[in-house]
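One chain is shown next in C-alpha cells, namely the form predicted alone.
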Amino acid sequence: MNHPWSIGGMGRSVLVVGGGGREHALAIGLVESPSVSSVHVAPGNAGTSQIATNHDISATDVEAQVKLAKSLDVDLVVVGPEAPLVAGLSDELRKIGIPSFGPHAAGAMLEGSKDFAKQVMLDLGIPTASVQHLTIDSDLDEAVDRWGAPWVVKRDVLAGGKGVVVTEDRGEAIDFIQTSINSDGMVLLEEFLSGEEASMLVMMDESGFVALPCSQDHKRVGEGDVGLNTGGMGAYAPAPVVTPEVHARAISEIVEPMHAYLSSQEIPYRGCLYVGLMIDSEGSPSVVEYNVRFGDPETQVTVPLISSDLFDLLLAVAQGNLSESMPSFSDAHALTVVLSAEGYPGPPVKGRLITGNVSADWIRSPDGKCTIHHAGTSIVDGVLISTGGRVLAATGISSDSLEHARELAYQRLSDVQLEGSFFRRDIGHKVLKK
C-alpha cells in the first residue's frame, strides 16, 4: 500500500506495536526516515493509516504480534505500550533474530512491578522517596500516620496509569490501600517528594546511552494543575527545570548507576528508560517512577527533535550498538495539546464523530510546523470517530521559541470538532504566560 508520505527509502521495513498517540509520533518519524520503505502498525489508529499499513490485531495478543513480524519479515519491531513488553515480546521476537526496540520481559519488571523497581532503586543508592510495603496484617493508620498528607499509594500491577492515587484525604487512601490489599496482596505506600515533575526518556543498551531532550507534562485534568490524574493532558519539550545542573546530577546519580545495572545482567535492557523525575526547590532530582517504554504524550514532543535518522538509533539501540550511533538533535521547542473525550479520566463517550482538519502532515510555518497525532481514533463506515479518552493531539514544532510552539499547538487544535471534547487551555503555564 502506497501513502502520501512515503519516501522511497531504502528497503527497510519496520512494524510498530500500539495503537495510541506515543505510536503514531513513532510511526511519523519512521516514515520520514531515509532508511525507511514500509511502516506497518498494529493495530494502529485513524492517523496511522495515513501514513503506514494498520493491522488489527491486539498489541497484547503476543503470539499474534510475533507472528505479524515474521510473514512481513521486517527488520526492525519498535514496542510502543508497556504491557506486551512485560508479556515477553521482545524476548519472542529475538527468539527468531528479529531485533525488537523495548526490553526483555526481566528488564520490563521496572515498570510492572513497582515493588520491584523501588528495591532496585534502593539497592544502587539512586534517590528516591520511602516506602512502607502493606498488607492486610499492617496497622493502616499507624502507616497513614507516619508521614502524614499528601499520601501516595501505588499498586504493585501494570494498571494502565490508574494505579496510583495521590491524595490529602486521609479517608480516600485508606480506602485505596484497603481496596488494593484486597485485589493484589499488597501496596505501596511512598512519602510525598515535593519539586517539580518531569520526563527524562534514555535510549539505553548495553554499549552506552543517551537522554533525549527532557519534557515536562500536564497530569491533572484540570487547568492550573487541578482534578483528577490523567495519562496526560499535554506536554513541552525541552523542558527549562532540567537545568543542565539538574541533568548532570539525574545522569550520575539515576541514570548511570541503573544503566551498569542493568548492563550487567544475562540479557542486557535494549530499548527507552523513562525516569520520571522530581526536582525540588534545590535542585535535587529524585526517581518519581521508572517506565520502560517512551511516554505519552512525551513522546510526541521529543522524537521530533531528533534531527538524525529515527530508524537508525532504534535499530542500534535493538541491536546493542547504540554506542555506534549516538542521535543529534535540533534545538527547537515542542508543545503538544491533548483533545480529550467527554467524561475521560472516567469512562469516555466514545463514537463520536470528529470533523475538520485531522490531517497528519506537518502544516509547515516560517520558522514552524504542527501536525495532529492521533490516539483513541478509528474510521468506521469511512467516517472518522473517537474511540478512547485521549483521542488525539495538536503538536507544535517552532525554531523561533515555545511561546510560538504553543501558538502552533493551540491553531491547529482549533480547526478540529468533537462532541463534548475538551482541552487544557494552559499547557506550558509554568514557563509560559498564559
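Numbering follows the first chain given and starts at 1. This is a predicted model, so every value here is computed, not measured. We call the rigid core whatever largest set of C-alpha positions still superposes within 1.5 Å between the two forms. What changes on going to the form predicted in complex with adenosine monophosphate (AMP):
- Residue 376: CA moves less than 2 Å between these two forms after rigid-core fitting.
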Second form
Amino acid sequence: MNHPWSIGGMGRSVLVVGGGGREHALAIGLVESPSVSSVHVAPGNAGTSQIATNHDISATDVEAQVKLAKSLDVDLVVVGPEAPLVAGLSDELRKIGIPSFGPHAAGAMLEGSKDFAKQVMLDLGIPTASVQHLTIDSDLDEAVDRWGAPWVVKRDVLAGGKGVVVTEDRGEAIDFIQTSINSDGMVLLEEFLSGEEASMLVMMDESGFVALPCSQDHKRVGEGDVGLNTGGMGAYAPAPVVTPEVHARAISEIVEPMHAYLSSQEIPYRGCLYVGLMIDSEGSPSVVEYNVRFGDPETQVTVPLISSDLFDLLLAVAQGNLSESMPSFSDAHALTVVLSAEGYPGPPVKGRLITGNVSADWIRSPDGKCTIHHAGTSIVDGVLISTGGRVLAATGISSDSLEHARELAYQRLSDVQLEGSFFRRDIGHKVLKK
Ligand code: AMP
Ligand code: GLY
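Can you give me the structure for the form predicted in complex with adenosine monophosphate (AMP), which would complement the form predicted alone we have just seen?
Entire complex below, previous chain first.
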C-alpha cells in the first residue's frame, strides 16, 4: 500500500508492535528512513494508519504477531510495549530468524518483576532505594514506621504504571499494602528518594550501548506535579537536569555494570533499556525503575532528535551490531503535551468525536516543526474518535530553544477539541519560566 509519506526506500520492511503514541513516533521515524519502503503496525491507531499499514492484532497476542511478521516477511520487528516482551515475543521471532528489537523474556524481567530488578541492582551495587518485602506475616505498623512518610508501595506485577502508590497518607499506604498482599501474596515498600527524575533511554546489545538524549517525563496527572500517577502527561528533551557530570556518573555507576551483567547472560539483551533516574540535590543519580522498552511519551521527544537512520540503529541492535552503527543526534529541542480523555488515569470515557485541525491525515506541519502523535484514536465510519486514556499528543520541535518547542506544541494542541479532555499546561515547568 502506498501512503503519502512513502518515499520509496531501499526495500526494507518493518513491523512495529503496539498502538500508542510511542509506536506512532517510531513508525514516523521508520517511514522517514531512506532504507525503509514499508512499515506495518499492529494494532496501530488512526495516526499510524495514515503513514503505514495497520493490522488489527493485539500487541500481546504473541502467536498472531509472529504469524504476521512471518507472512509479511519483514526485515525487522520493533516491539513497543513491555507485555509482549515479557511474554516472549522476541524469543519466538528470533527462533524463526526474524530480528527483533526488544529483549527476550528473561531480559524483560527487569521490568516484569520489580523484585527481580531490585535484586540485580543490589547484587551489582547499583544505587537504588532500599526495600522491604511485605507478606501476610509482616508487622505492617513496624514496616511503615521504619522510614516514615512519604511511603512508596510497589506491587510486583505488570500494572501499566498503576501498580505504584506514593503517598503521605499512612492509612492509604497501609490500605494499598494490604490489598496488594491479598491479591499478589507480597508487596514491596521502598525508601522514598527525593530529587528530580529523568529518563535515560539506552540502546543496548552485547557489542555496546549508547544513551539517547535524556528526557524528563511528567508522571502526575495535575499541574505542579500533584495527583495520581499516570503513564506520562508530557515530556521534553534534552533535559538539562542531566548535566554532563550526572550523565557521566549514570553511565559509569548504573549503565556500565548493567551492560556487563546483561552481556554475560546466555542470551544477550538487545533493545532499549529505559533507566528511570532520580537525581538528588548533590547530583548523585540512582535508579527508580528499569523498563525494557522505549518510554511513552519520552519516545515522542527522543526519536525526532536522532539525526541518523532510525532503521539502521534498531536493526543493528536487534542483530547485536550496535558498535558498528552508532547513531548521531541533532541539537534541537522537543516538547510534547499529552491530551487525555475524561476520567484518566481512572477508566477513561471512550468513543467521543475528536475535531479541530486534527483530521487523521494531519500528522506533521509542512515545516516539520510540529507533529500530532496519535495514541488512543481510531477512525470509525470516516470520523476520528477517542479510544483510550491518553488520546494524542502535540509535539513541537525547535532548533532554537525549548521555549519555542513548547510554544509550538501548545499552539498546535489549542486546535484540537475533544469533550471532557484535559492536558497539563505546565509541561517543562522545571526548566522553563511561565
Ligand atoms: P515506577 O513504576 O517504579 O517507576 O514508579 C512510578 C513513579 O513513582 C516514579 O516515576 C516516581 O515518580 C515514583 N517513585 C517510584 N519509586 C520511588 C522512590 N523510591 N522514591 C520516590 N519516588 C518514587
Ligand atoms: N513515561 C513512562 C514510561 O514510559 O514508563
